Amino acid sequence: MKYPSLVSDVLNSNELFDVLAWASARINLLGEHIDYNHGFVLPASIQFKTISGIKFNNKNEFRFSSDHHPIVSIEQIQKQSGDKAWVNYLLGVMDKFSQHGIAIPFFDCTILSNIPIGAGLSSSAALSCSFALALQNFLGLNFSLEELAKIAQWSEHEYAGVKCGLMDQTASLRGKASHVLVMDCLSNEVEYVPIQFLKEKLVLLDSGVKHMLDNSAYNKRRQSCEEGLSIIKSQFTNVHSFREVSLEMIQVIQNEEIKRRCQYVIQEIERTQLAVSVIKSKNIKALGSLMNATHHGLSKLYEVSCKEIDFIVEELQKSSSVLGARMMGAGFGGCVLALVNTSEFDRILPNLVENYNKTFAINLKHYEVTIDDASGCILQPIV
């Protein structure tokens, strides 16, 4: 079996595992923040992956090891804070575990991870994923991967406090290779469409910038269209989601920001609706265009964009060898994510990442994506 290559590495190395499992980071590409608004979404796994390893330790702790965050012994299931706060989301699988009447027994875990940090790649969702996955293993248990991702959610939403949708954990756990996963985020029924890059490749482009606007920001998007929504149904008595509400209906919102919130909303789901019909056809040029299309909705009415993502957007749609590009994640910095025609883009891209340099010293990091299948876990790896 071929394993990704992160995973590879480890059974490489001298350390042995009881249990060895991954997730992976995911792309979207289109239908930003419309999971929570019970929408469409159009995730895919990709190559890179987080690693979680478990064995079994009799120290009467749990010893959490990470590359990224420093080392955290603990005794009981309960929220950390300051330096150890990362931990949260492991501790709310493991406590949502315990609500199901699990007993979980002291463990040593290390993770391992070539997400690139900040980016918008739902680290958060592959790190939470990974170590479920790793721990239903190390417990013999049998849920399915639905339940898991939202095992991984629930714990985002107690311990780590943010209120996200389904869409992360369900790509980061159950994406395929060539396909973009359709998720309707009502049902959460997924649909795998296959995807096909003949002249055209997709690229992530790192700002290398994430505004400290934390997890209020997001959260306070998401209070807007709740309230926005609840305006309207009620004087909409047969609107029940976004989905039944047309651009007529936000007249009766007189908050202008929340009335923009929604618009944005309601236009995404009718992309993210036609996009599917495109990515079947094959036209991956009317893709590109629908992309184009929700940066300007993101930036302009949801306003979770920031100057320097802005900048690469604009510079890359100046090209005709970019088909479509926009902001990819919850936003304030972050990844850009572009459609680009492989053969051209090379030549384009030292340009922008000298101009980028030059108005925010800042070095433009790019990455070549590829739809990777997402998840999977060795027992007692072979080294």
The other form holds:
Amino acid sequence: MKYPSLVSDVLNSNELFDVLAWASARINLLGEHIDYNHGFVLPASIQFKTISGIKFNNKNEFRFSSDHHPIVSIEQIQKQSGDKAWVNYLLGVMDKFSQHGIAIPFFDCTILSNIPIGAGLSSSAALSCSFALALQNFLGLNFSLEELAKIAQWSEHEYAGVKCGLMDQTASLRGKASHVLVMDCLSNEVEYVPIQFLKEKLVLLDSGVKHMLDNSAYNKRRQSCEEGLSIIKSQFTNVHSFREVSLEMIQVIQNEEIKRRCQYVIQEIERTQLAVSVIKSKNIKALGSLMNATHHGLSKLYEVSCKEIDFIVEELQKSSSVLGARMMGAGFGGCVLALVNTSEFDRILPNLVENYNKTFAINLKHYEVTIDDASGCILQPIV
Ligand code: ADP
Ligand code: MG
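If the one shown is the form predicted on its own, what is the structure of the form predicted in complex with ligand ADP?
Shown next: the complete complex, the earlier chain at its head.
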């Protein structure tokens, strides 16, 4: 079996673990802020991974370390704060396993990752998902990947305080090479749709900014949508979710801000469904146009973009070598996802990097995306 490069590095380093598991970063082609609004999302797992390595210890404490943080020792499963807060993503998973009546012996856990953190690529889901997969193999359990995704989501809700949908965890654990997941966020069912690029490629441009340091804006958008939907439901009794809501129906909402949020959601759900059909018919150009329209909605209606991200998207959209570009992730920074013509894009990139640097004094990083198998696990020792 061919392992992801980071996993091969760990195996070659001769560091011994009882269990090693990994999960992926993800992109989302379309359907931003739609998972918790019960539409459809189009994520895919990519080449960046987080690995969780677990081995028994006889120290009477759980010890966690990460390549980004010093070691944290924990005697009891309870929420942490300050420098130790990152282990909450893992403690939530342990708590959930304990709630199933599973006894967890003390262990050392090492986290390694090549996912850019806080860039909208879902390093948080890859962290909790890789750990959930490692822990289940360590303990000899057999939850399905779907169940593990839900456990990781619960951990992010209850221990990290982010009321995320299930998209990130699903892609992080269940994605497949060269496939987009079409996830129905009402039933959580997943369809795998092959996606092929011939002359095009997907590129992530990392703005290097993250304006919201807490999750208040994310949770506020979520609350506005819930409020909007409940107003619509009170007037239209056949409406159960945003899927049944039309643009005419949102006129019953008085608050203009809530109305704009709902307008974005309705239009994005429609775009996502269109995107599935254009991917199936291999109309990559049309997919690019839908990405551009999504960015417009995110920036002007849902208002989760920022000046740096808008700058990158606008510069990209000026070029004929770019089929589509949009902000990706929760917003207020992070990455732009661009669908570009492979041969021409490399010519425009240096100019974009220079202009971005001149305007914001930030070094614009970029990553070419490979859609890759999401997760895996190895029980050691391997002989
Ligand atoms: P994103 O998921 O888009 O990367 P989030 O803000 O949701 O951004 O998650 C980032 C948080 O997840 C970090 O602040 C940290 O607490 C945790 N995290 C992610 N990856 C790691 C890692 N490799 N080591 C330690 N903590 C991590
Ligand atoms: Mg996250």
